[in-house]
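What follows is one chain in C-alpha cells, specifically the form predicted on its own.
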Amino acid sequence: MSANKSNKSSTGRGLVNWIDSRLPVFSYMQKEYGEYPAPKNFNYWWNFGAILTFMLVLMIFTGIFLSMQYTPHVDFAFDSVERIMRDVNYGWLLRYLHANGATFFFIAVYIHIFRGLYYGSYKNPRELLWIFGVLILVLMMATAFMGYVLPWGQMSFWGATVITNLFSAIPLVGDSIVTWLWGGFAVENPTLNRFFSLHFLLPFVILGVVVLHVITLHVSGSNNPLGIDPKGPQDTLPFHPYYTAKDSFGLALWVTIFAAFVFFAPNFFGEPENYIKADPLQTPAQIVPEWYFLPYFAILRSIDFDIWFIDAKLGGVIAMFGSIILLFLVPWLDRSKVRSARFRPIYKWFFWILLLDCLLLGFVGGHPPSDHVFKGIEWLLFIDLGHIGTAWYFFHFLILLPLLGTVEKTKPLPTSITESVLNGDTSSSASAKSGGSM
C-alpha cells in the first residue's frame, strides 16, 4: 500500500515538475499566491480581492452557457429569455446567477473602492494599481449597460435610447456618436447586435486589466490598515495557508447571502417594466437605470442650468463622466503623506459624510425629480438634494481633499506591523512623529 503511494505521489511530482520546467506555471503560482509576504494585520475588508475575483469567473461562465441559448435579434430576443427561463435545463438558475451576480459583483467593487479610499490604498507607490482598479470599475459599467439591454424589455429598450442620447450633447461630433452606436438612425437590431458583441467581448477585457492590476499589486506590494509599509519578514506572512482559509471564510458568509438572494428573492434588484417586451410606441412612466447607477444618474439631471456657454445637458454629461475621472486623479488630489484614515481624525469623518453622500445621490437617482422627500414640506425636492449631493461630491474631491492633506494634523504612526499587533492598539505603539513616512 505505502509502495503504492508513493509511487503515484513522485509520478505526480514528476509531472508537475516536467510541466513545471517548460512552463513556470506551479512555481510562479507558488511563489505569488503561496511564498507572497502579505502584511500580518489584514482584516476582512481584505477579502473583497478573493470575492471579486470569484464574482468575475462566475460572470464569465454565466454568461457564456446564457449566449449559447439567446437570440440577439429584436424580434425574438425578449422570447430567448423568456424560453431559457422556462425550457432550458437550469436555464433559469444560469439567468438569477448571472443577473443577481451582477449586483454582487458591483456591491463588492464598490467596498474595495470605498475600503482603498479609507486606508489610502492609492497612495504612492500603488497609483498604477489604483487607476487599474478604476478602469475595471469603469469597464464593468460599460458591459452592465450593454447586459441590461439585451433582454429587450421596455426598461432595456428606453434606457438603451436615453442613455446613448446623452452622447448627443456634445458639439460637433455628438451625432455621429449617437449614430454609431445605435448602428442607424434609432435603437434597432443593429444596436442590439452590437451590444450583444461588445457584452461578451468586455468579460474579457476586464480579466485582462485584473491581471495587470493583481501583478502591480504584486510588485508594489499590498496596503494593510495601519498604511505603513512592513519592516521586514517579522511584519508579514505567507500567503497561503494563513490568508486563503481567511479568503475562504469571507467568501463563503458572501456565497451564503447571494445564494439568499438567487433563490430566494432573485427579482429582488429588477424592474417590473422589464419583464414587458420592448414597444417603442409606450414610453414607460419612469425611466430607472439600475441601482449601481443612480448616484451618476442623479448627478447628471442635478445639472439643469446653462453654465455660460455649456447647455444643461451638456452640463449634465461633463458632470457625470467627471465624477469617474476624478477617482482617476485621487491619488495626486490627496496630497497627505499618512495613507490610513486611522491616524487622520479629520480625514476620517469626510471620508464618511462622502459615503452617506453617495448613497444620498443613489437614493436621489431612484426618484423622478418632481417626488417630496418628505410630505407636507413642499419645497425640498428630490432635485434639491440631488443639487447638494452632487456639489459635496465635487467639493470633497477638488477642494477638500488637497486642503486636508496640508493642514491636517496626523496622528503618530507606530514604529512597525508587528509592535502594533503585539500590542493590540495601534495607538499604544505609535513613536514615530506626526505625519511620519508613508
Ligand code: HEM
The other form holds:
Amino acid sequence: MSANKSNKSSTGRGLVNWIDSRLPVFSYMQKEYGEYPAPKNFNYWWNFGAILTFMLVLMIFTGIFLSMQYTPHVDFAFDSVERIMRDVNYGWLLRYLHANGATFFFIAVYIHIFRGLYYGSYKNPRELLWIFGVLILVLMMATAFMGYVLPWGQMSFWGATVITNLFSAIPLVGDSIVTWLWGGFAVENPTLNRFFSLHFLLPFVILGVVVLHVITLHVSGSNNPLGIDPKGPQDTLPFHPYYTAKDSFGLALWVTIFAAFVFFAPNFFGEPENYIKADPLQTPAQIVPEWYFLPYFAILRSIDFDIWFIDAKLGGVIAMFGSIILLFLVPWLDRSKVRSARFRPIYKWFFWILLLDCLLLGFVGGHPPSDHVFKGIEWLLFIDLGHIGTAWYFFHFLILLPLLGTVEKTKPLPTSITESVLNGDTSSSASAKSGGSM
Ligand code: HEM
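What does the same protein look like in the form predicted in complex with this ligand, given that the last one was the form predicted on its own?
What follows is the entire complex, opening with the chain shown before.
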C-alpha cells in the first residue's frame, strides 16, 4: 500500500479533511497505526500488547459502571456488591467481567513480560519502553491490591491489614507510615475510602503510561522473534491490515477463553472466604493474596532469618520489593549484544528455568508453610522450596544475566529478516514460517 494512496483514502475529503487540517488526528493514526512498519515475522506472542490494551479498556469500562452502584463505606460496601450481583440489571456480568478481567489482565501481562525477556525486547534502544512497562506493572499491582479490598469481605480486610502492616517493618518511621496509610489506627472506613478513590484514579494513570509505552515503541520500532533490526521496507509490513487481522484473531481466541470463565466458572479464581463480610474480630484460617501476587508473597515469607542488623520481617519486605525493582534494571544487567534467545543457546535454558522458578514461587506462596503436600515435597527433596526459589530468582538476574553476556557463545545471526523467513535459516525459519513457536 503506497503512503500516498492510503493517505488519500483515510484523510479523504469533507469533514475528515476539515478536522485533520486543524487537528491532524487522522493523519497521525494513519502514520502510527495504519502504516506503522512492523517487522513481517511477528509470531503470536506479539498479540499480547493488543490483548492488554483491550483488557485495560474493558477494566475501565466495567469499573466505571460498577462504581455507579458501589458504596465505599464499611457498613454498606459488602451489601452494595451483593446488590450489584442480585438486583442491578446485568450487575453480575459487570462484576464477573471486572473480577475475572483482573486475572486475565495479569495472565496477559506476565506472558507479555516473559515474551520481552525471551526475545530481549528490553535491550538498546528499547530500555525506556521497558521501564514504562515495569512502571505499568507496579501500578497494576497497586490498583489490583486496592480493588480487592473494596468488596469488604474477610480476605479484603485481612489482606489489606497484613500487606499495609508490612510497612511497619521500616525502622523508626514504619508505624507512622502505617497509620498514615490507614488514615487511622486500623483498616477502617477512611482506608476503604482512599482505596476506592485511588482504585478509580490509577487505571487512568496506567492509561497515560501505556500511551508513553507505545510512543517509545514507535520511536524505536518493534523488536521481532529474530531480534535483528529490519534492513528496509522489504523486512516490514504496514500494521494495517496485516497485524490488525492477526491481532483480531488472537484477541478473538483470548476473549473466547475469558468468556468461558466469566460465564461457566466465574468464581474459579476467587476466594470463598471473601463471600463472608469483613470481621475484624475473626481472623481467617489462612490469609492468601490473589494468585498473581503469590510469587512475591513467597519471596516475602522466605526471608525467615535475620541478616546482620536487618531483622527477618524487614528482610522479607526488602526482598519482595527488590524482586520487582530489579526488573527496572534488566536492560543493564543483561550485557549480551544478541537480543533473541533463539541465538543464545545457554540463556534459552535459563529463561525456562526462570519461568519454572516463578511458577514454583507461586506454588510456595499459595501454601502455608505447614501444608502437608508442601512439607511432603520438601522432605522428599531435602530442601526448602521457598529459599531455593527466592535465591534462584535473584541469582538469575544479579549473577547469571551479567555473566552470560560475557561467557556465552551466541549463534550467528541471519543477515536479514526476509532472508531468514524465505531462505530457511536453520535456527529460525521453521518457526518463523509457521508464525508459531518460540
Ligand atoms: C497495561 C499493560 C500494557 C499494555 C497495554 C502494553 C501495550 C503494549 C503494546 C500495544 C505493545 C506493542 C505490541 C506488542 O509488542 O505486543 C507493547 C510492546 C512492548 N511492551 Fe507492553 N504493554 C503493557 C505492559 C507491559 C509491561 C508490564 C512490560 C514489561 C515489564 C512491557 C514491555 C513491553 C516491551 C518490551 C514491548 C516491545 C515489544 C517488542 O517490540 O518486542 N509492557 N506493549
